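Have a look below at one chain only, the form predicted on its own, in structure tokens format.
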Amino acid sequence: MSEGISQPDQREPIEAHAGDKDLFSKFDDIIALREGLLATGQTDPFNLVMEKVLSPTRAICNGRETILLGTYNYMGMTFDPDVVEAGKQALADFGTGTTGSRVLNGTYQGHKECEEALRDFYEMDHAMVFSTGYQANLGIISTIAGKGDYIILDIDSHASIWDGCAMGNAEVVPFKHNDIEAMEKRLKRIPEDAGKLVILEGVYSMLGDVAPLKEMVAVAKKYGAMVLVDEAHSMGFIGDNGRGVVEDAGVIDDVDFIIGTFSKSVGTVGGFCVSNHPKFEIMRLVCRPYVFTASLPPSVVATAATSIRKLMHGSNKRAHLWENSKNLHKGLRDLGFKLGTEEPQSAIIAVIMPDLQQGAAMWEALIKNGLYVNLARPPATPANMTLLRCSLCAEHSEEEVAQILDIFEKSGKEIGII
């Protein structure tokens, strides 16, 4: 060491001067808020621990055997013997990591595989597996719309697919939420020879509502933009085959992307796009968040692949889940709660809570009950809105769904909301 470079042990602390800006005061908002919550003695609804998953509709969270009820594991694929197998398999011939970019040592055999089923599943020429699906929105959508061009998207979008506009710095043009008037006004508004997409999700995460595609697909076409949907919420589930509610629909053939996730109903971590534009490919060596980040590890891409075929003939799911998803709305309105949709549209069910304090201490007599959910709060809500949204699974039995609405009725009349 060099004399007169003090050790780490001889640095005095740095002071801090009285013009100095706390790049930390941009939260104290949320820092108070959450302060305020916990000092009543509310458990912290956003750092719960399940010490084990037992299976994809049960845990054990603060020592007790709880139903899951806030997982988005709506086909229940993280147990399935198949996918497990995969797993282990390719971890044991392939190591824990790939320790690189898919553009240079990061693309095994399992990664070819992975888009290969993609393909299969779509039936579309080209897939791109990105290391988690906010990646996935964050880098298509950042590549395709630059500067210049404009997005012409739904107010009530996912963070990443803002997140995916703001790293383009292309035009953004947002519309009022699911209201085709209004996007069909905007496009009207752009200069005809501008780069136009227009952004829209398949069933939208907090409410659990369903876009009417068939209606803006063909606005959208009319006005020469590309189309690119979110299926995180719906792949696996809605639709025919499961391809999300551009097959519902029937506008899978006119959409220009498809982005979706592994970590919902794949039952993994990961994220993707299918397209059929014939220039797809060069996507590989100009998306940012695709070139210089490493990939995803050999099993989790295994275990991706073998869901994603297992999901192909998943028809009998599909349908006990949407049974599910009936009982439970139906049950909870029953009960007298106030619900995010009228008729159950997805897999998504959004109890309306009269405000935060209310929501949380619902949430925590839940849980004390034996049921997790997700306290969804202000400003990521749509009209500030205090929402227990609970997303079901294909796994979760009739006697569970009843076990729920009991719950519900338990800890609803404890806190006095119904």
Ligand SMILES: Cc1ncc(COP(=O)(O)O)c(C=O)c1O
Given for the second form:
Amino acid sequence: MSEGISQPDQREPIEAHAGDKDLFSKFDDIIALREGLLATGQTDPFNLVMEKVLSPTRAICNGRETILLGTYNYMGMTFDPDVVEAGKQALADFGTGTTGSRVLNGTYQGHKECEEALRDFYEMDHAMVFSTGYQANLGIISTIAGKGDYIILDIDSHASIWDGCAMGNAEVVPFKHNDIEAMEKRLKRIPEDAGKLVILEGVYSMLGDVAPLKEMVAVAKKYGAMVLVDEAHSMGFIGDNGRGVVEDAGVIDDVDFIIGTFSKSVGTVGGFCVSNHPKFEIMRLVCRPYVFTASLPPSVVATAATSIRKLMHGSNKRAHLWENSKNLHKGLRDLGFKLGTEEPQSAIIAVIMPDLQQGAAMWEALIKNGLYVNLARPPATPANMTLLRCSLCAEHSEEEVAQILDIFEKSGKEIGII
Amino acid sequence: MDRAQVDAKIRELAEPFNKKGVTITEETTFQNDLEFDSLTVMDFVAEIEDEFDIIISMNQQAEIENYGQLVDAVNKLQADA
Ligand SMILES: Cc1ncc(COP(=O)(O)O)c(C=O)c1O
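Form predicted on its own done, so how does the form predicted together with the named molecule look?
Whole complex next, starting from this chain.
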């Protein structure tokens, strides 16, 4: 996401009366944009309600059975019987919530077991569970990179990374997306004795493209920087053991921190950081977004731990998900759609729309034909593109992928963009 | 390099980004007058950084609203480099 560098809107309203200007005036442009879109009779793409969820790949939306192709349920764990059972048991045994911080009364047996599952999954020494992935980025980044330190990061980084940078007051130096040379040039210019943190993502979620981590991590190390990689969209799927792009690129031992989330492949909610740093445990006392918020409910950590352990043995599912990704990519391209990457690189396939108007119309046609995808628009998208983001699930069958392609063809012809 | 030379160089770098051919003075703002969006800012800043072999962190960028301030900042950074 590029919103970290978008600046607050400072345009004066055309007719500014003293009375109708308040703190909300800064949102006038976005309110107008939204109202303009809805006035055309367009269904609001950001207000969809799932009335019933049938499986990881099916739900009832607006009374219609819909194929889900816009969730982050990559490994389809949300209805796994063992995972559901673990949650039920924890709910019965430990109650609905901890009502406290991890450092006070909010660490239960389940939180410890969940961290143990993460250490086993990554084969790393330390694991720290946060209440969300957003807070994991916010907390770790702002705590380790403070005033006088430098953060070198990809311009398309996720909002939670930008917010962590802002909160810590480090000097923030962005570089062009996935550009190894641009990154190196900036590292080279930073004072040698300054603390440096390089922040990268395994998979960038807007276009579904992967970072050249092998080269980038080597460059970061050459300049003495610590490296943090957000593997939110690759966990469970990429790498032989599902440890992410760092594993696939063979650099897992060279990165200092991996940030992840339970809200995608793990199938629940929560976030984490794993590390081999010998002093890592001190984070539990100094990281404010860890300390000053309630811990996850027992049922959530129980489902997470069970799911993470099952993901260790998910190689068949990983293989099937790659098949799905390849089939969908090829199928969409053959239909004449413009895609975010030349080759499928992850479980996300982004279809590039000509503009927001047609993107919203296509989104609506798809949902009416029984397919849910994510509509992404500026400023959350790179280069101000409008995207229909498709994220696949290991539980999508081959037939379902074929059906998805049929719906794309029908809808694209209705709208007249293919 | 003195301030006038820095100014001349930055003016040259700004030209391709100045799509509407706005006359640039010390007071010209990047956001309102030149209508630079965040991506344009990134590309423009990268060109300046490479030209002068400096870093203009986002924290520093946040303090810069108009052209004169940019020239001042770059002038100082390149003198310190
Ligand atoms: C790259 C990236 N990092 C972090 C997060 C935050 O994760 P969570 O949903 O657990 O807050 C997300 C998901 O939105 C993400 O895409």
